[in-house]
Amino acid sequence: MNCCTQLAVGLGALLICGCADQPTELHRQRIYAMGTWVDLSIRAADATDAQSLFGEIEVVLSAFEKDYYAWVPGQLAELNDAIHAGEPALVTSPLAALIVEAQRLSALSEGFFEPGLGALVELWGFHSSVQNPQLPPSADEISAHLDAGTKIASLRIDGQRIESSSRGLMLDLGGIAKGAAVDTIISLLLERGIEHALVNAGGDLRVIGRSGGRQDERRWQVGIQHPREIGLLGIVELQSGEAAFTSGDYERFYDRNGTRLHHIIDPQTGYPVTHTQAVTVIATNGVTADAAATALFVAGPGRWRHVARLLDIDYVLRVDASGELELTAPMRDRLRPADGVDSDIISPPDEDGAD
């Protein structure tokens, strides 16, 4: 779970000072969940209504934190135990639907997005937010895990009943659960009549409406964080409903003899990817954006544009291992220099510095 702020989002003085003539007020809340800070900015007419919504959202996040994370007691852990035992398991409809979508996106991305790597993530020590001092696994250990079966394609899903022929499979939904949580919160806000909001989960975010709270106000302005330096690579403007997600090698990593080892594992080799520093994508929902950012990060040079087309992702910014930028033409058209431009919402770094 990423705790580093990938997409800097912040509230400029214009919004703070310019609320008097708006039909709604801006209300903000910060919740720690899923290993990251979730920053909520919503426009509601009444502070009491806003606080009630924040309470509902906290319940949603608590459920995701328990049931969608493989290393705490909950639904996903129980499913993984059943797979290991060679037995079927029943899960809730929302989790079953997310696993179906994860399986679809994995196939569509030609396996570059692979949620079946939980055992390898654990082997490398990236299942914890604590910086890992352990020695990297041996080549034999990695090969043994790959041979045991790590593909989500091995799942057989019948409604809420899930089983797998591969007992070595361990699902890790870290590459898609945050997107699902953000989408769920946005759906909840829309159901409650909120038209203008931003949900920012550790820098992965989705917006509805506009930053000023009226259709004639400017859209949400989001800064893309530099993966190695303090500052922004640029600013993008988000349309209502769009999500912007980043995968980066700075989210969960440790250095070993000058080599950066991080949590994004190549499903073909079993080793952390070395050819990319960060990938930011813009998509129409959080689930797709979350999975696509990981898939394109893993695909790397020569393949990421092809995989983006397969996933129907038009807006991509990639930072390669040397720090050079690659962009799709639509993203280049939307990216603006950060100099002198304030991001609408800037989430400060996490106080504890956790990943």
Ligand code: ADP
Given for the second form:
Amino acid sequence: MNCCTQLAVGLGALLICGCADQPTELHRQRIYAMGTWVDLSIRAADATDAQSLFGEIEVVLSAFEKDYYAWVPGQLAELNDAIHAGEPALVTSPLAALIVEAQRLSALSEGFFEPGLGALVELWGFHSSVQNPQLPPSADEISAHLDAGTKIASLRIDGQRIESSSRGLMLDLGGIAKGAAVDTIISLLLERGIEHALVNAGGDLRVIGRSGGRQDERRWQVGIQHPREIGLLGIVELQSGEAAFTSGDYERFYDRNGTRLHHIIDPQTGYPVTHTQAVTVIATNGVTADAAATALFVAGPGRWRHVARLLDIDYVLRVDASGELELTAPMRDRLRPADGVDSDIISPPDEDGAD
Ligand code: ADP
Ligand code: MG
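Please give the other form, namely the form predicted together with the named molecule, since only the form predicted alone has been shown so far.
First the chain shown before, then all remaining chains and molecules of the complex.
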């Protein structure tokens, strides 16, 4: 039986559960970080605990913005400077661990996920939501960047010491950092004894427990947004620990003679992918889900199922360039029509293409 009454929706909303042995409340907070709104919903015993957790999470997110984003002064920028100078660099162990994982997932995805293409992302102007260039780069500029080296495989990683055999390499963790941030926040919440939470970074999210708390059977219901309309493609129910991440062509883009040029780049050609509108995956952690959504987006028709198998991803929903849906069989079993079903999140695409 669902004993919860939804009192309000949005910032600061509370879901109050009155029939548990120890009444618990769902506390919500919204923090702007990493170019998106991060919506936190956690079930905590009291409001003071929740507020102090929100404060800790804000600090975690600020660190991610500084140290995992290549275009502001911080650890990743320092590493890229060292690579450019042909020197080794020392990074913190969490960043080293993420780079090791990024390298592993890149190799496993046969290079469709390629966090070494930062220079190309910058050339196209997709590193910033406010600096979209008026013109796409020339074919010569693109091939010069491809020749200079865009492969994370060129990194040699020895503990926290990292160097590259390719001085043209520029790391961009934009395709995996949100997953790492969401995982870090979930680990922090578990360490602090929180059993039920949803961490939603602009539609990329992970849950623990159940939305109604221990006494409630109701699992977290999350909406998968439509890539072209304000609304949902469907709703999935997530098991505790699962992450659902989407890569879409509606996040950062500009239109050029009717062609949508957006922020996910095919590492083989150096051009934005045109065959896919969106890919949503469900995985057991945020890092894998984030990298896999990007990899399958790039892999495209004829190849995405093969890459999903390589990455061990069972649940995939792909929307192709014409808006047709393709699903793996396990995803088809889980996806429910959005009509008439309440979801715990709804995040429609931004109309201006900015994050
Ligand atoms: P979002 O961050 O918008 O949710 P993604 O997780 O797919 O979407 O990440 C896209 C970002 O990843 C781009 O903005 C860029 O920084 C980087 N990127 C672009 N193409 C690739 C690629 N082929 N492999 C890895 N990262 C990429
Ligand atoms: Mg991604």
